[in-house]
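What follows is a single chain, given as structure tokens, in the form predicted on its own.
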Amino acid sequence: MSLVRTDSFKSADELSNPVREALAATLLSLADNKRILGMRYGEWILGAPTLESGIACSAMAQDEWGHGRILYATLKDFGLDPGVLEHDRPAEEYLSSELLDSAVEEWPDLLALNLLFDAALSVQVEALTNSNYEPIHFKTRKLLEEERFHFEHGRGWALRLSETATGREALEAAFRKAMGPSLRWFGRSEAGFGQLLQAAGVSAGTADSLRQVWLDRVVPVLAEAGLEELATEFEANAELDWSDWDADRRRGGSGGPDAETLARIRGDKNRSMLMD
């Protein structure tokens, strides 16, 4: 991914009122997809089919809850409360994957997170390394350090069930049902936020070019696993259905993550001890 270098920015009030708020929001979306996909991951401490993989899960939910905070943080700059971005927002105001909003009853689905969706949100953050906005630097960085295994973990149970045709067959049908959500989460190809981001050399892809490169990195395991027919699919990438979608929250439908998941995430329960 290519960045096109023009003036460095120190903080969020020399950027322009557009790429600023453009910004503000994919910093708030990967936030928020983080902190979810960290409890997904840690729902599956205890009932993943190995007890490597159940370490494996705690890992990456540790990953990506300290990602979240992390990224909630640089929201501060924005104006924006982390505090109250953390624990005080209904289900409509979170900019989370449909693909979170409830949670993940088998071992397949966690995989189709871990290994497309998780990716989509590291294809993200790559494009932000060498941002001219430079508070992020250090930052995105950092995550993707610790980002490292968790593709290889997805690609690794992916070729491990693809060994038999039960399990090739549920693999498939998991991946089937993430395709369009984490091809989608990129954004729109005329979507104006991709091209604002990418000329204020704020962002190395637009919606178009970031999708390629997780298509790059998704599509090779996909074949490898057998699912031949599932990569060609994902590499035509013509069919979307943007129908229902939503380019502020960038998501499919206008949920959000259940009551259950809302309540959790927000600490709702313990945090009652901390209040007057």
Contents of the next structure:
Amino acid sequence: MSLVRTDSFKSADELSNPVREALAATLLSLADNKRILGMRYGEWILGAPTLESGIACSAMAQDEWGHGRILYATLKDFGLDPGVLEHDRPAEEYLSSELLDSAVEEWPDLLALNLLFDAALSVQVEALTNSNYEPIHFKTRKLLEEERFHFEHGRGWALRLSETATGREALEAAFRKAMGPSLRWFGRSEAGFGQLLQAAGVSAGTADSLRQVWLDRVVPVLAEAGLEELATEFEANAELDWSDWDADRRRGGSGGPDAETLARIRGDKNRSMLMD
Amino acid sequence: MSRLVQLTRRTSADPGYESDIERGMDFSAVFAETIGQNPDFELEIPEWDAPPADLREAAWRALHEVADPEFPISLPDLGLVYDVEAEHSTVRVTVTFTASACPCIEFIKWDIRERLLEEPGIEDVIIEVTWDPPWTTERITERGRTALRKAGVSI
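Same protein, the form predicted together with its partner chain this time rather than the form predicted on its own?
Okay, now the whole complex, with that chain kicking things off.
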């Protein structure tokens, strides 16, 4: 990833239309995913296997909502109103992963979001941080600093569960469901938003190179947790199923956050209390 | 303040454990603080040798009277103030926060503005928030560390 920025962009206005749209969608997708992921972490504050991990979920939920707020605010540069983005969109306009559509029922599924999907979001944030698009540079380093702890939490729990055969099986089943959607989230290898952003210099990697960065980060943890088979299966060359991929919304399938999720992330019940 | 400031806690299961009370720590001050009676929880404002040379310095000194909402430590001593500039009657302050989702962001911005506007000669306050470089506990000054220790936070 090159840190040499010879032709920096100081505002979204300096980008060509297709690049501006792709970058706005990437930022919105990050914000939407982080907002909902924060809610998913929050649902485990009471009820995680240990008091400590419940508290960790509370901290991670808080972080994700902070990151969401920072990322929604970046969209002002694209002429969008962060207040509308946060509080006034229907489910079908959310650019969030199918992994997050409804509450996760089991702890290993939350760990899959924590270790796999949260890490995928971080890889994309890093690529924006190391890009030519300047307005993002001063906002994301703090966010990445906080994400290091999320990854460590996911890793610690993966290793802990892998100590028993039952734990390892539960982990493998949960991770298997999340691997494909996490890998696909970076987009298609051929002409798509990843390539467009990288070519314009506003993201430090193509879809494929970011996928590889992510694999390099999570595969060693899978191996440590005795899930080598799963790791091998999903190495870079594995065929991903794109049949239900919606490139515009960066998700599989046509759904979106379910009614309860939507009401809570938008703050529907508290709408009258929003004062700015 | 922030969960990044490590609060050291030992449990009664640890060998050699002695509770804070057994070690003779006096908690009455902590309880008194909750009803606003504890001098240890009052912000210690530095004494300056000479009057401020200019408006920028006056603003910088005034910020030493703005405390973190949870602990008796000033924003500059916590390391949150990255820059202060003054031009005519306008002061621009660049600040960061301990966590990206710090729930006190709006309170702190309000406190900064209120205090600076009390300063003679300041008519406008612009507050810029930055997240870069990210705040860490390394940014807490010696005076800040002493204040936190006094308040029972080990860092």
